[in-house]
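For reference, the chain that follows is the form predicted on its own, supplied as structure tokens.
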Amino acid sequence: MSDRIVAQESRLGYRLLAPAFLVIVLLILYPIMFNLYLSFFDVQLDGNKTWVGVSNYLKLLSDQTFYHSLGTTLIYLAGTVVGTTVLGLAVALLLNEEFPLRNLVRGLVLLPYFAPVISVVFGWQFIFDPVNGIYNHVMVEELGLMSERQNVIGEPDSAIWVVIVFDVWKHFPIAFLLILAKLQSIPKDQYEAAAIDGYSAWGRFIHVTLPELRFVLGTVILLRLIWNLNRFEDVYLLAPNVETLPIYIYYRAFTGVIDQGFAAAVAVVQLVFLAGLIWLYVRKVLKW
């Protein structure tokens, strides 16, 4: 092949290219410079601003409120990082065996996550919901655990651990399908090696079981890391008292007392979070 049907071929290849990169620059790229850029400044709502340097991040570093927010957010990743992979994986042992219409339960296990947010948030909502909910009524007036109702999403320490229980429900499906795929994959052969050494069953979930789940495993705990990090609308839409990260951004930014340049200062910090975890996956999962 000539050098110049080579290079035909890079400009064409440069040009098939050129529409998704234009995409990236204006979606992804722009938004967060712009951002950046943003976090120096002191906003006004008329839209004038005001150079401010690094006051915005030294605001940041004594705000209170900010240092809440970030242990609230610390408290959903850990609670629905660990509630989704425990609860994927115990859901795909169970449906790797066989049994009768295990397909369509296979099934039926995915319908959380595909239904609509808002339609199950309300549901949610009506379940706890202090006069008419079925939890307060179960837990006062059945089984007499609590003396009168509460409210338990409008108070905020009590409401992250309903949204925690939200996302679990919600999203262990994703958890499910990776592991369950993954397990499919296992040899048989490896089990009844195992069983002939003596191992029980508990023995071979751990010594053959785990070590070949191991990367998939990663794989969840860090995905799920990075997406709940940004997390908005089910948080939002549950419980908008409880201020993870992304609430926390919204409300500076949109509502009250409107500050956002501190926002997007506020923003950049996640931004740094965000990254670390990205690299961590590209180059432990993706080996890049």
The other form holds:
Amino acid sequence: MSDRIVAQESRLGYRLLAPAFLVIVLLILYPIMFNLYLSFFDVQLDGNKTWVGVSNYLKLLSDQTFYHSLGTTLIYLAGTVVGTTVLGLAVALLLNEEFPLRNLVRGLVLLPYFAPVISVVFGWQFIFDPVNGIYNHVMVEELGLMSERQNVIGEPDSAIWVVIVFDVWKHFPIAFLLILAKLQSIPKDQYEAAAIDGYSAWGRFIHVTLPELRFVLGTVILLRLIWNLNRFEDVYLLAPNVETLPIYIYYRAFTGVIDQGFAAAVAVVQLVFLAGLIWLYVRKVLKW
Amino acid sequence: MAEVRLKQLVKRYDKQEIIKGIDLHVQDGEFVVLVGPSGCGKSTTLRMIAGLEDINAGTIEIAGRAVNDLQPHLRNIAMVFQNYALYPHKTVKDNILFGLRKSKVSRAVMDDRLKQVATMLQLEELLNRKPADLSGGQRQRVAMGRALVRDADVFLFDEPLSNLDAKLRHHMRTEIARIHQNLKTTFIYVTHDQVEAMTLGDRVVVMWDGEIEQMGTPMDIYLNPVNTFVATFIGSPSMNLIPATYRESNGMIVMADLELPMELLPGVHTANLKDKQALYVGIRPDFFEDVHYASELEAYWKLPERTIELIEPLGFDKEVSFSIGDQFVKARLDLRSDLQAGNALGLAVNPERILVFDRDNGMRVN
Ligand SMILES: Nc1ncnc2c1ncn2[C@@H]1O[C@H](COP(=O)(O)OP(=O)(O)OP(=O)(O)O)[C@@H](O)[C@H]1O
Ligand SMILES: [Mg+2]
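Show the form predicted together with its partner chain, please, because up to now only the form predicted on its own has appeared in this conversation.
Let us now look at the entire complex, which starts with that chain.
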């Protein structure tokens, strides 16, 4: 292409991007900047602000509840990301094999992803209900694995596992979908060559499938990290006592002893993590 | 080291038989070449031996053991794929060594073999590249290398030289022959190329439409084809098939204005012919000789003079075309015969090299 055509195309590109860019500035960049600004103030309920410098950040660094929330977030991220990736991979491998009604099964597997959060959350809460829930019934009466009924969702320590399992169940289909699409595009002859080279099914998985899935697995892991670092509604609706960062921020900003400056500082910390992940995604995954 | 035995091997795709019950016994250490037109089932046969396709009927034995249900990775076979099938994520070096890594040979042996193969295949400069950055011919050589480093019982080659230029192909042909001489392992080799088949094979197997038409030594196939398919498929330029009729009354085979006395042909018995039987007379272009330069012509069949219609120089040889009746016939003469189109041509043929086929079913008449 000549330079002129390149110039024309990039001008067109900018023009096409402009509306989206404007929306991003208004809806995302402005709130981010404003949040950053707030984090240096002590914000009163009536809207009055006093400049406090970095004292919100200092307070945060010495606040046990912040570290607790950070720990909860890490467990939540690790559990959900590993869970969805492994489950998505396993189901994708399984449904990549030929069997009758395969397409129907593939469709059914996607259902949790499309179900509205609020309706399935009620279902899950009912499952773990201490009095009427099937979980306690099976564990205590049927199998006798637990000696007495427990309020699984009521206790933050056990509730986080419910939240993780719920998220894995709800979001593994997207991992499944991305991985399956890639699996289908791996040329058969590579498996044949590896078989001839003496590699069993397991060896072929390690040496042919996994390298081919590198990009898509990286994408799944990082996107899931980014999404779940921000995830609010699933956690809050299912078990409001599981305080991941977004929920912690919400509590500090809008409930109890309201401290929006402090909440803004926590949000900035979250933003830094997020930016790190996005940087990793752009630099590493998109490069492969 | 292993012999390979195919017994009544059948392959079907959706009821259509692609391999129609072939029998083939490849001796331990033998070099067998499968040739045949595109789509006749050569690759399918190789892939069944390797275990990449399942078998609908019959058995495959490797080293005396039926392997029908043995998975490919347990068969200890090396194979060069027709479409290379290289690992795109691995460098050339890792592609080549991948099989050896599995068989856990020592580092030193690996380095040694890699070096040997890389030198032989002229891959030294390319060892750190990925397949995507190679030309077709280079990829093909990597595929060759990947097979040749292995310590396999049987080596399978599916047209391994098809994408190389003439010079490299010649070089590789010699190399393959040498490797086989050194390894003395069982080689089964598929090719379209006449010269490869003739020069490499201890035995050549000619396939057509899922069946074996003939097998034998290259010379046997060349000199004694069992039917017109083999006769014309093997040899380049292809054998001349001149329509003819047998005339019992005077013991002559008549081709338009030419007559070939049966008494000249030691290999054909009149008892096997009927009066007025429609025949083909088969003569390879190479077996025509210019009467000016041939010695010992007594026993030869001398053709009445022909007129040259076309000359195609090929360097040392030239192809000279003339007609017998309506049939265009080619003769290959060497450069001593200094001829022009329009000249008269005196030719003779050793009668032992004249073959007779039935025109209806294409089978050889002895
Ligand atoms: N998966 C398949 N499904 C249906 N038919 C097939 C399949 N694979 C091969 N065939 C058919 O089997 C026949 C033999 O194919 P094969 O690849 O063995 O031929 P080939 O002799 O190796 O030809 P070439 O010289 O072109 O490589 C062909 O007619 C082909 O169309
Ligand atoms: Mg083929």
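Not measured: the values here are computed from a predicted model. Positions refer to the first chain, counted from 1. So that the term is clear: the rigid core is the largest set of C-alpha atoms that superpose within 1.5 Å between two forms.
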**L16 C-alpha shift between these two forms of 2 Å or more, rigid core reference** = yes
